[in-house]
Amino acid sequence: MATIFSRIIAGEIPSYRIYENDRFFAFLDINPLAEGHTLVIPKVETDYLFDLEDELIGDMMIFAKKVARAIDETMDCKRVGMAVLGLEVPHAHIHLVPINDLYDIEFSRPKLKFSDEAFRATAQRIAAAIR
């Protein structure tokens, strides 16, 4: 059975796109720690992240470099803090958070709520920053 993020990819669940490309997905987490809160995936799917192949894994974090980057140029934070923790859907992904503090990234905070619109904007403001 395929994954949320299996079906995401495949748009059969809408999701809030921020950039793609043959291997790689990111888009808009929908239970944020900060607005821009970002999931980046491989196509492949694959439970866990240390399990996929070494070129890819290597490919993943450029991608995710490159989205990072759009994060931080877009968003009012310090940096851009990255967690793997695997464990919440069975596809490897990474979290890419805008963080100001140690603790903005602590995954037991309650999540933020925004409205369509806002997230909209918000992937359309950090897909236009990719370079």
Given for the second form:
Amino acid sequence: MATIFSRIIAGEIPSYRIYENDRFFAFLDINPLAEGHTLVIPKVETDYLFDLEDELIGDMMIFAKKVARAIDETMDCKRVGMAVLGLEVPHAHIHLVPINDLYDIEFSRPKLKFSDEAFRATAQRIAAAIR
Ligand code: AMP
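Shown: the form predicted on its own; wanted: the form predicted together with adenosine monophosphate (AMP):
Full assembly next; the chain just shown is listed first.
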């Protein structure tokens, strides 16, 4: 069965899409630690990030860099933190989280809630800053 992220890529499940190319897709996490918390995924369905082929994981990092720069420019943060967990969704992904301190990337803390409109606006702002 396709993962929830493959169904997002296929457009079967809606997402707050930020950017994509032929191999990767970036969209907002719906249970964010911070405004602009983004997930970067490969379009090929692989469970564990570190099982990806060298070239693919390398190119995924370059793709994530482009998205991270756009998050940096548009969100109120000192840095964009990066994390790999994969304990919930078995489709490789990188979390990009705008942070001002360590607590901002503490995954065990309560997640933030935003309206559909706010999520859309955030995704659009980040997308508009992609170079
Ligand atoms: P993990 O697999 O532990 O890295 O966590 C998976 C992440 O995917 C969590 O932060 C979820 O909030 C996020 N997530 C799950 N389903 C969706 C979805 N439909 N759209 C956006 N983010 C999602």
